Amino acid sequence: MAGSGPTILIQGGGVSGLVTAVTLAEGGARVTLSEAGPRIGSGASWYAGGMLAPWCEAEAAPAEVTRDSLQSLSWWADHVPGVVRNGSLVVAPPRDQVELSRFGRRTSHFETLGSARIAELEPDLEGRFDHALYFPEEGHVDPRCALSGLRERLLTLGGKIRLDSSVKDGSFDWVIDCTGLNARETETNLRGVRGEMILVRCPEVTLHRPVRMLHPRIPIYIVPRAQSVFMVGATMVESDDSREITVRAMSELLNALYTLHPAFAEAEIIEANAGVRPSYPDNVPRVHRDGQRLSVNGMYRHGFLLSPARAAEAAGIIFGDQA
């Protein structure tokens, strides 16, 4: 049932827009979500890894990112099916063991594993790595399933979804801009951070949790999904380049897969793509207010981690004003 609270237009149907829409609808707002693309999640959210890993992200993120993302795993588990809570595993090839030590110095809430314990957690990695860091409190979700789940949740709550960017905003009590890089005309300090990914199908390998493969130049992550599918991604490429995936990126991602397990050499490549994520100079997502308009933007690589916290912040502003 639709609420009787304020009317709200949310512009942008990526993860931040959907999470904000659901959060406000649960609070009683009458929400309309407008998406300019051909489907919900048309932008960078569609290519995300879906890792709910606040402790791993602390390696390169300021403390507030970890602080604000600690409840994200519970939020997602309460709102969509398919959240997996098996932790995260961080490994490095023998030549890059110094990277594993560095990662450990910058993070917390992990266990240092030897080869026997690695094999217990991931039998298919037996004998492949002597050391690893295990973050048992972390989890992951398939972003595409999660976006679909939020869409259904919003509709169940009485929200409306329009695949149309021309919805007039003058008739709403509040307007919330969640359009990412498309907001750069007003959010002039936004920049793009490119993420490249591939999906492969490999029935010969089973993983129970995301595995991060450390490398001096760029970290690679391998995330298991249903039906023997694995998502392989690179997290940080400083570029506004919106082209398809490059040969170099494809080579690096495939080499990382082969390093993790040689059976991936026979994997079927089912998708290769790239997306550009909106980022502020400090890489911290935030909420801005200008009268009855809010902006929820700059998600960087923290969209699934920080959208629940930023949506709660937006809800606090809106419902606080109604008190």
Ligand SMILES: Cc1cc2nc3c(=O)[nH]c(=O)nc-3n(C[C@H](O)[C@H](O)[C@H](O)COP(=O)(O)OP(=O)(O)OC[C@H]3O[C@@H](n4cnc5c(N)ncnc54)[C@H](O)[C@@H]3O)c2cc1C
Contents of the next structure:
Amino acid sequence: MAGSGPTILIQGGGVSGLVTAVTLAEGGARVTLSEAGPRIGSGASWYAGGMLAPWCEAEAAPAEVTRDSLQSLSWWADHVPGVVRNGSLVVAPPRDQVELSRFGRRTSHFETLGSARIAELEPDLEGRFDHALYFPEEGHVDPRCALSGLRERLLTLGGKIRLDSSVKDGSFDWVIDCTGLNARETETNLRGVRGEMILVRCPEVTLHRPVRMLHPRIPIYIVPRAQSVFMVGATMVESDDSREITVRAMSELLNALYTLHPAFAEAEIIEANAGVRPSYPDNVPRVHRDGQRLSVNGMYRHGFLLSPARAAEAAGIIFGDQA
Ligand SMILES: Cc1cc2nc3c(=O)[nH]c(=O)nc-3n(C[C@H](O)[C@H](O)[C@H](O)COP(=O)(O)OP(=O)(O)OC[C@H]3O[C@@H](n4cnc5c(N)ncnc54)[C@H](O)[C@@H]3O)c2cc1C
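Could you switch over to the form predicted in complex with the ligand, since the one displayed so far is the form predicted on its own?
Next comes the full complex, this chain leading.
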């Protein structure tokens, strides 16, 4: 049922656009979302790991990212099915224990586990690591299912979705740019950070939560999905190059996966891809206002984690203006 509030055009159907659209429609706005690609999630959002990890991300992110992302797990759980709240695990091979200590110094809200407790949480990792950091308050989603859940929710709320980037913006009360890296046309300080990822299917291994494996050069993470699928990610390359995954990235990700558990050697590779994260110079997502136009962009590696907070900020501006 469409609201009677302001009319809003949201450009871009990635996680930023969809979370903003749903948030505004829930507040009573009449929302139209336009997406230039062939489906919602035609940009970086399609390749994400879907980790909702405010405490682990603090390892490299400023405090405001952690602060603004604390509510994201409950936001996602309230809005889409399939949110898993099993925490996350961080491990390092024996030669890289110094990396585990360093990670622990830069983060909080974790328990340090020995091998027996690691085996309780993840039986398939029994005997493989002496120590781990366990962040029990974290979670994850399958990004593609989450985007589809938001699409359904928006339609239920009376929102419209147009797979067409030429929707005229003149007739709307507000226009919100959520076009990710494409917003560079007007926001020249946006840059791309390329991330390569692989999906494998491996019925021989079961994991109950994302596992980050530290390494001085190529830290990776493995996120379990339904039907024995695992997302393995991700490289961080200062580039807006969106071509296919490179041989180097593929071999580094697969080597690390195999180090986590040798049974992954028999896994079936079902997808290998690259996405480009839209990023501001400080890597912090922002809402910008210019008259009746907003931009909710620069999600960097935090699109799933921070879109709920940035969407709430955009709603505060729009509904605040009405009051
Ligand atoms: C490998 C990888 C792993 C990641 N893992 C995580 C993770 O675990 N957790 C997390 O929180 N984040 C993660 N991220 C980051 C996250 O994916 C991004 O921050 C997020 O997807 C950016 O979302 P967005 O909606 O801003 O941009 P995009 O997803 O790029 O969406 C922009 C959309 O706008 C459309 N568009 C462009 N121009 C127009 C136009 N003129 N009109 C209409 N539509 C237009 C595009 O087609 C696209 O669909 C990861 C990213 C990568 C690449």
